[in-house]
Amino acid sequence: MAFVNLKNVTYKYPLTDKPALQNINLQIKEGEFVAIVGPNGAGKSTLCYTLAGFAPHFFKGELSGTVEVAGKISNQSTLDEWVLNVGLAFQNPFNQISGAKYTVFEEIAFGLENIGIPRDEMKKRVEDAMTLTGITDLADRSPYSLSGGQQQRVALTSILVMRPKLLVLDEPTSQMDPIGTREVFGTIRKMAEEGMTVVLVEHKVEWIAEFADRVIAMHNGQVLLEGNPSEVLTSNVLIKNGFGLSRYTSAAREAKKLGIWKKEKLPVTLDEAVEGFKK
């Protein structure tokens, strides 16, 4: 049985004519790391909000079909109940900072305070989460004094400390440099290997190819393609529908036309490109 199960899910925001999601059918196994790709307006963020219960509980609107996570049905649960199992990190970390705390440590502990976790356990969980994401040096800083990339790490840590069964991330590295991006992807991969189910929206396809188990390509509110990362991210179907490709995929496609690229499989990552051009 799938850990995440979406059956015929259609969602329309209030005061809109066209659904943002149309007839989505999606199953995700427990501990699977699934990446979502697609152009702007494809419905990626809306899918995140739907998995996290914000659509329709917070945004309202019309939801049909079934959204099931860990055996619970979204429209049969309250948002308070739902968020105990599902954690969402927004694309803009500024939107996730509570504004109620003076330090990063207190900010990360805020969610645990709200559910009544004992102080000693809370302290340990915050320290462990900050170590995991590499931000222990920020503990006494104000969340508002941080760079965008640092704020994104704090937002991710604030979710991880809650230990959700499903982690939903909407472009969590958009303000990070390549080193920070690799570190965060490594952290997410580790959480998946330890049993946490992960759904990640991201444009950095090279990192997706390296770390994700499966890729789902969305277009116009629908699932266009899904499967193995290297197969999906080099597919002609994506090119025909205006998706951005990895620079290495694009280079190899042109090299193939010139007879320089000999391998049947196109690269997505730098290492794959280097290996292919060597041959």
Second form
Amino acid sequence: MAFVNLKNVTYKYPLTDKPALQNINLQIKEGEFVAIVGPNGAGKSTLCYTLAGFAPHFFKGELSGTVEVAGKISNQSTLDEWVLNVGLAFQNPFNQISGAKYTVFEEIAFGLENIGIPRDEMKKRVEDAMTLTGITDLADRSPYSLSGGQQQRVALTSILVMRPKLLVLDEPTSQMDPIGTREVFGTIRKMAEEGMTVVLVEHKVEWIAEFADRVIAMHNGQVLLEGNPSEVLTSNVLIKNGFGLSRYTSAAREAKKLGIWKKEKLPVTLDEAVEGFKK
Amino acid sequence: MNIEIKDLRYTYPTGLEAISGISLSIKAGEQVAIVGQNGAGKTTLVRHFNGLLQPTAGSVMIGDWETKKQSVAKLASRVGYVFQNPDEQLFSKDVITEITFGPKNLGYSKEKIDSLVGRALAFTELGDRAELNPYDLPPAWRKMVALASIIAMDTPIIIFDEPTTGQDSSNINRIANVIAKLRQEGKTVITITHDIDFCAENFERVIALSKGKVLLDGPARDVLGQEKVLAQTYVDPPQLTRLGKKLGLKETVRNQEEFLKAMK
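Could you drop in the structure for the form predicted in complex with its partner chain? We only have the form predicted on its own so far.
Next comes the full complex, this chain leading.
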């Protein structure tokens, strides 16, 4: 049994004619790390909202088909049951931060408070989560006094602390510095290895190839292609449909025309590129 | 119009010192990228250029104006600032009203406003979205509206705060085109970015900040090749620069063209 199972899922936001998701079928195993790629407007964020139960519980609109996570069906559950299993870090951290807390520490504890975790356990879990994402030095700052990337780390931490079975991340590193991005990817990978199921929307394809188990390419609200990252991210279908490539892939593609790249398969990561260009 | 920053320090009311002594000069028409780790002071620095923040010590000159002695409204005629988060910037009921707001407030003639708005719509390819409410657009296009509404003010200096965040490759290309057009018009463009490949492909000068100070400042080729120093501020060199180093290329390559040339 798949841990996440989407069957014929179509979703329309209120007051719109065109569905944002069209007939999505998707199975994800427990502990799998799946990355979603696609151009702006492909339906990536809507898929995140659907997994997190926001569509249709919060946004309303029309959902057809079934969204099943951890054996529960979203439109047969309430949102407060749903959040015990699924956590979503928003694309824009500013929209996620509660506005009800004065410090980062309290902000991260907010979710735990709402599900009635005892005080001592709550403190311990907040401290552990802050250590995991490297933000212990921000504990006493106001969430609104932070830089974009710092806010994004707080938003991520406040979801991780909930220990969701399914972690949904909508471009969690878009405002982070490059080495910070790599660290966060490493942390997410570790969570997946410990059994957390991860769905990540991301434009930074070279990191996806290094960290994710599988890639799903979306286009116009549909799944265009899915599979192994190094296959999907170098596929001609993606290139034709205007998806972003890693610089290694683009350079090797041109190099192939010039006879400098001799392999059949194009690289996505630095290591693959070094390997293929060497000698 | 030159920017001169002398011994700038800034401490937030909470007591946090975000800028700890920065001196810089940026010449008219330069294209400068500012990189560095989260919390390094990048946004705090550029918010001094249009007077949103005033120095705790030191000074910032925009041409012959010292920012301390000018209002933000007046500085807006010289420095345009595109916010990191477009939702902090947009408020009008439709795209065209939003874009018209800036030039109208600068008191330009009707003809000039029309032509500036037309140019901004064309640069950002928003022409067919002009009648829509910005908040009905996806976040990536809201960012383009934020860009357009600042470009329309025709200021000699334009600041972009992380323009490529959350953008797909086609929109990143659109933004690169906007910057190229502004360069042709002789504008000064200052961009904060974490997208180091975008930085390498579009900017001649790179300033790396770390903990409120300038860590590196110089031509992109010199700055972006210094892997060890950049790591101090959590920045990796561009993808093809790293690849070139691993392959033992002598020169620092910044983009695909340079990489392929060096590999031949």
